[in-house]
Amino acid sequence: MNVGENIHPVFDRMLGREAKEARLGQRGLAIWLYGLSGSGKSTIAIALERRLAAEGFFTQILDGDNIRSGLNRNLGFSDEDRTENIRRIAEVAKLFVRAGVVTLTSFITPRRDLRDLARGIIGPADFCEVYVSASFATCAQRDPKGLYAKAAGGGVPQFTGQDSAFEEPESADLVIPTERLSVDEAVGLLHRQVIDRIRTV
């Protein structure tokens, strides 16, 4: 049986994006932060969300560890599972964005094809690609979750940057070098990048 034959979307009958954005007084946008574990993605996302909320914007953070503890808890870290992880979260982000929500995501997203997948699902006009840059050595020194120490002893299979490659971006809307910037400086840089894209006037 072809399951697709039994699916009948009703998108055309639902309240449109424009009405939701008008109600919220903002434009939806997916701010896709990616980089090595420990680079500062979640820290920046949380700080930016608090700043935007103080300015009256309605936001949602989708964080890698949070999502893997719920929606994607059945996925591992093989290439196939990483792809499915990003596909699912991009679909969720698209739903939030089309409801007018400023959506911040924090995922390692180690390969260029995964970033292309997310951008393709969400749509280029609604996608802001932000590379949170820090070297493997710096992230290992920070090691906020103790993962680098575990990985060094073989306790974390397919660890990005060690057993599994991280591909540097060829282009991104913004690069945030957290080895050189404070959290406040990083958030200020990102805020300037996105503010005109989420304002309605």
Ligand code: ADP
Given for the second form:
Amino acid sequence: MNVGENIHPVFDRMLGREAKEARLGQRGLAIWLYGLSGSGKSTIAIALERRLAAEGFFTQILDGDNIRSGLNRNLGFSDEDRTENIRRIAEVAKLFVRAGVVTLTSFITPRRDLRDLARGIIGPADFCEVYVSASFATCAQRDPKGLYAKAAGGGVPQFTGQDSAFEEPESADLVIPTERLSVDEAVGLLHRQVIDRIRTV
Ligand code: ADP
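May I ask for the structure of the form predicted in complex with the named molecule now, the form predicted alone having been displayed?
Below is the entire complex, every chain and molecule, led by the chain shown above.
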């Protein structure tokens, strides 16, 4: 949808991003964690946020179930709704990033076109694409939310990896192999990847 003729954005008159980043003493970045349900996105996002907070960074997590129970509660899991889900989340992440906030997102984002959509909305310079990797079998064994057991009995329509495809990435900034790493190691790997992009000194 295009900006309508009666809509007049006022971005040029607002306080700029640089002023906000200077105030916070950091640079905004969207850390886009994606992967199957149960791969470890939320666990890693929560642990990284705590570590960054302890180091003095200002952060915000956008998490799948939280967003789907609020902002996106009218959306389901059809291809069209998954696209709209990611479009809205990326627009929200962009607002946070441009306010200087280190923004961690935790969404399955199963298709490459969805990852490209998010990168396009947020902008490549502010986007860090992180594939949180674990096989369907491992995720099913972990099953932190009981979804895999439910899906096996047909209780979760369009379940990703079963009825709905998950496309492996061709180009991620970082792949975190959570089957081979502890949570601490996974967080350490991600921290090393992002720290130079968010600190100013
Ligand atoms: P998601 O947010 O991707 O749906 P969760 O973070 O809710 O997944 O669940 C991941 C599960 O896998 C948790 O129970 C977590 O303790 C476990 N786990 C095991 N190893 C790792 C790892 N290296 N990184 C993240 N989670 C891990």
